[in-house]
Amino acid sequence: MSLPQFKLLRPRTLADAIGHLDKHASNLRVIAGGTDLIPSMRQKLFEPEFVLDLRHIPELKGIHERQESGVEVGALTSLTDIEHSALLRRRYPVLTEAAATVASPVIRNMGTIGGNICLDTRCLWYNQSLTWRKGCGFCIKKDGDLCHVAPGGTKCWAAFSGDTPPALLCLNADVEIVGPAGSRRIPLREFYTGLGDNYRTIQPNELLTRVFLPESSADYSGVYRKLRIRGSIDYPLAGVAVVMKRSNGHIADARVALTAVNPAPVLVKGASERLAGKVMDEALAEAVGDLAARTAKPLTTSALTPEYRREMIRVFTKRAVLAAAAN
């Protein structure tokens, strides 16, 4: 499948990039690593007149420790750099573990943390060629008015499948968004809407520029577990991130987040309260796994059944909680 025709824009500064966005936002797509956008353009999911290439903006790259205020990560920082950062591995290990599971080494060399946060939601009926989608009558996410996953409703159930966002949710990360009106900083949990077709709160003329990892979430033990068909390359069909801090043998604080089983990455409600102040054992880990399984809403979007994916969320959560407590 060939790419549609487009004009490539290559700004050298963030200000220039925002200027292009403000001028062409209605018919423009942003490219960072391109690992998701280029295949989608080949499938004719996007046919923009302009493509904005951010790779030559140095201020959007790098991992920077800030005295007593945590770590800032530029949105264009590659997933390989996240994976191999000694600073992040020491202070925020759940993030490096999640980054290491993304696709293959070649993809991680190109893919960026900002791109993984902004990853398009996925669906068996949406992520196909134009000919295939036309034969199915299109879908509510692209060119149609029916969700083939849940045909009885009006909501798009395309699933979010990024690996790093659940880890970032566990770390209480914030993101910086910049547009013509200036910059704003919001918690990552407010970045996602929970809708498969309109899944982010960012506006067409805005860019995600930085990720903030707070000092208060540093030095937690962290674990990420991922279910996929193949041992590499594939998107997650279920993913679980866990962070935990222990004190005197008890759990002082913990958080659990899921990906690939809802239209957005989500924190498991009640997990922190269930774990806080407790001594870890099999029964407690199993109870948290039950909470996670009730949070997961997998539908028929892959070769695996929703029932199997929900059960694997339960199993992976139990294993991840036990592993985090053992670190």
Second form
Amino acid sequence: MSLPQFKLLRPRTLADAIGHLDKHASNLRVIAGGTDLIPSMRQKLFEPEFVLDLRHIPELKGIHERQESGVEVGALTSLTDIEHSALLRRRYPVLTEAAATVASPVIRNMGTIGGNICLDTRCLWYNQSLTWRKGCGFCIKKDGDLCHVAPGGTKCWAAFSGDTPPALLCLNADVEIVGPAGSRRIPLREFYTGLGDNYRTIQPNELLTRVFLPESSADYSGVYRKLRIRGSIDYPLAGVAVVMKRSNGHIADARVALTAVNPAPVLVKGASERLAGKVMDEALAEAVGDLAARTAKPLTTSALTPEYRREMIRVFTKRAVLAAAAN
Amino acid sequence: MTNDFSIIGKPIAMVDAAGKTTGSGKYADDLSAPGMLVGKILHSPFPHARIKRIDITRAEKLDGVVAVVIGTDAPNPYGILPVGHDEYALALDKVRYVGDNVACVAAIDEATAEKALELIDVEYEVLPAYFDPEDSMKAETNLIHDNKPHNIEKDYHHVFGDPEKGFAEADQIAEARFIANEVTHAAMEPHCTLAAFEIDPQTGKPGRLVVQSSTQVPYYLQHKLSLVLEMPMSQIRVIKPLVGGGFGGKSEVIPLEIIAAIAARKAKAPVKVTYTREEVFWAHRGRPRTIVDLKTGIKKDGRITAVKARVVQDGGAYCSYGVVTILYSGALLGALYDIPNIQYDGYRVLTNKPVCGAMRGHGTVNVRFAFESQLDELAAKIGKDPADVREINLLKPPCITVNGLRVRSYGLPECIEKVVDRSGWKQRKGKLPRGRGLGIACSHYVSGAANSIIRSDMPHSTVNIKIDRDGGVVVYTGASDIGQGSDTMVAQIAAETLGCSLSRVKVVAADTDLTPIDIGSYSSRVTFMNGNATLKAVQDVKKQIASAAARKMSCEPQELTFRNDIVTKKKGHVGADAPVRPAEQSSAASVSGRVEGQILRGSLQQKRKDEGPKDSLSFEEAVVAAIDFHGALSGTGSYAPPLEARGGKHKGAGVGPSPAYSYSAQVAEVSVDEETGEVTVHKVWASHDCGRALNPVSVEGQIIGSVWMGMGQALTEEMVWKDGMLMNPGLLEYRSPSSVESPEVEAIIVESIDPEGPFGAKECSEGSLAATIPAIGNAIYDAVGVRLHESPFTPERVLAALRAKKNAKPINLTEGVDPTAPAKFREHGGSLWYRGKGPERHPLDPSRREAPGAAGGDD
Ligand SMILES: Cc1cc2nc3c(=O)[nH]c(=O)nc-3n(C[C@H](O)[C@H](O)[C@H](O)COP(=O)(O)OP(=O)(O)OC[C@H]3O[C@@H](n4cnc5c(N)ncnc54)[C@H](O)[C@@H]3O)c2cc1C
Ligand code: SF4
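Taking the form predicted on its own as the starting point, write out the structure of the form predicted together with the partner chain.
Next comes the full complex, this chain leading.
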């Protein structure tokens, strides 16, 4: 499978990058580590005329502690750097734990946090070669008008399958988005639309530049649990992130978020309320597991049956909250 | 035979190891030729369709396209088996699976060739297709091949002994359906072929065809190319470069190998075709999904009284090795244990899916999974230790089994003993904490088929050897090293027999112009057969050296020993100068290469003049003496399996017999997470009787690899189909285990020293695979008390079994949560491609509305 031809743009500054976006946005893809984009381009899921390479813009890299206001992570920071950051490990352990489960060590060296947040949603009927998709018939997400997974509707259910976003959601992270019109800062929650096809709210002429981890969620205990068939390489088939703060044996604050079972990473509704002020026990953990299973809407977009994956959300959530409370 | 070897039995690095690890070694895709074009194949999007029309004119006109070939460019059918010539390089009138080959474009680069594929206009008439073998067997119309009624490629019905009487004598009978889902080889190297016609220096016209291909069977490839291209074999040269794994996936002629040649013929330029990973999955030839209805009877004392197996294999769209596969499945019910009564009904069924063929453990693996699982069940029923039950049913060789297989060396008892001992089976079985368990299983395999598939009396292997004046040994062998180490094996046998250092031996292998016929690397035949041929060839030259050396040393040839680059008189003859010789020899051995050889020879001639008869000669002196005496120093040897090993007389008796069988016993230790159904394999003790380990590290590597591959089939690997479409045609979704899940494997070598194997060696690369799957299944049973009848044991299957046992809420394994999800994905209607409606169309959609910005990305 050949890589489609494109013109590679390599800006050295953010301003230049925005300039390119302003000019070519309608026919351009951004590349960070390329671990998601390049395979997809070979499959002809994207055939842009321009590819904008962000790797030579130093200001997009690095992990910086900001006095009294948490930590900023540049979008181009590699997952390996996040995994090995002592600062993040100490203050936001759920993020380092989630980052360490992405793909394999080699891919983490290339893959970035920005790319992980922007990761295209995945579906067995979509992440296939052009030949394959032609044989099957195209679907809503690319070139077609029906969904093979849920043919009754007109919605795409491709699953968001990044590992770090549920951790970031738990941490109440914000992201900075920069475009020709200036920059804005939004909660990560608002970054996703909940649709499988148009999964992000970011515009084609905008970039994700920074991730902000607020001071208020630092030092929470954190756990990330990932269902996958192999212990490496595999995308999550279901994932649960939990953060928790305790005082005097009680849970002071906690959040639970899921990935790979919906078109967007989502916070589990009602979990924080259910946990706050309680003492952790098996029954409470199970109750939160039930809440999580209710939030999860897995479909046949990946391996393992939806019913099983939903069941695992229940089990993994239960285990994750127990582990977070024991940390 | 003495056990005192200097090279055999020693852990030796593969002779091609450095080339592979440094990247200097060349695989097929590393090769290129001046003016080479890239070939790309157009595949069928339909599982079953008639081709009504192909129009290639638009593709031919595209800039950069040199040739487009279709079925009529090479209309001769072929197939690996003489009874199965049902394939065409490119489809003639029908396509039979998604991925079937329709046309090939040869162009200046890959992108151009891909673009041209889109311009080929094919009109199909879509036919009803068959995806399930049991449905397919009922077919009356729209047959996949017109000459195969009910889409049955072949069925066999064997009865040995008196199964009914056997079951009547049994105290316990178990009966169940086992399903082993489809798996594929997933070799690291995708298939690749570079085909080029040499310009005849006399006529200036394209003359001989040279094909360099990733193949396990250069000779068969040469033969099939000759058939399809209508060229004499002598005009075709097949060269096998380094091959990055085959496992059976390259053990027959794969479409691209012929397609590249016909494209090169039409383009009048060299053409290279390299499969994408998706194409490798379509080329497939892997292990068929197999339904085994198995019934076994056993007495209270543990004796098996009868076995009855009905086996249905989902073979895919063409014959391939299918007839052999279905026969192996039945034949290898015997030769492991002593089973007095066997009934076997085997059906090889055609379906509209990629073709199944030979895969590591060919034919035996799925039936072995069923049998060893059922034996475990029966052991529990009669209250006996499953390890003991296996020991109770051992064969007593030498013997002929009830289905006519000759068994001689038989290391199975020791294999069982060793794994039972090392794993602490007796102390630990049944006493591990909840959720953790041990399971045992055995398996075996042939060391080459005693009857070759080409049904001829020619030797299965022939090896030539020549030795030069400086003591350089060149072995010409047709054996195909596909990573298993046959070049190293050949070099070891030559060096050991000649008593020379390994570095003197150069192996020239698998080039049909240079090397004599060897039928290929499959059915674990190479060490046994090519090793024996090598041994004979080397003994042939050794005799010549010995007679010349003996004259020089005034003794009889039998009195000579060849060792460490020295030829010495045996016993008392080693005189006072003996301690000096080794030192001299070691310096001689360290001098390598031609230049030093020349110098050495000059000084040797000088020496020779000064001295009379000696007690020992250096290897070079002996060689020089032999060449002076005999003229050229060359030898040849060949191997054909003995008549007594070629099996019984019943229909299909040709498959199963082997000159020798390997044996394996394994204990697996697993734990099962009862809430998630996830299975972790902690350790596998695997013993393997390989006759003699010619190279122990290499044997251990094969055992570990077999266990690992078996574990993949047991736990994670499965080809998932939807309506004839492969849902996971890539290594991300087809999940071979990664290093993270790989358990510790304790490889235990058992040496039964086969009377006919070279130095007593038998096979070691396939026999261990089959035991791993039931060993893991049996361990799961021991851990949590559920018996899994379908492989792979994915977490959902395990969890479903656990829930069923507890009568807990069942998990629906096969359906999505959306009840409206279609059973047939091509027929649920509405896709743009098929119906031509909707807001946006793919640029390639024929009925595309030409609106600006209609096509494009999705965000
Ligand atoms: C074999 C394999 C296994 C994998 N397994 C996992 C896994 O287990 N878990 C997981 O989470 N991921 C997995 N991935 C996906 C991927 O490696 C990671 O998600 C990685 O973090 C993506 O980052 P990247 O920099 O390589 O993204 P890229 O491929 O460069 O970009 C991904 C997408 O985001 C866009 N993008 C990237 N950066 C920006 C930005 N700053 N602003 C706007 N848009 C941007 C790109 O245009 C593109 O559409 C796997 C990939 C492979 C090939
Ligand atoms: S969920 Fe449906 S529309 Fe979306 S990618 Fe999968 S098949 Fe296509």
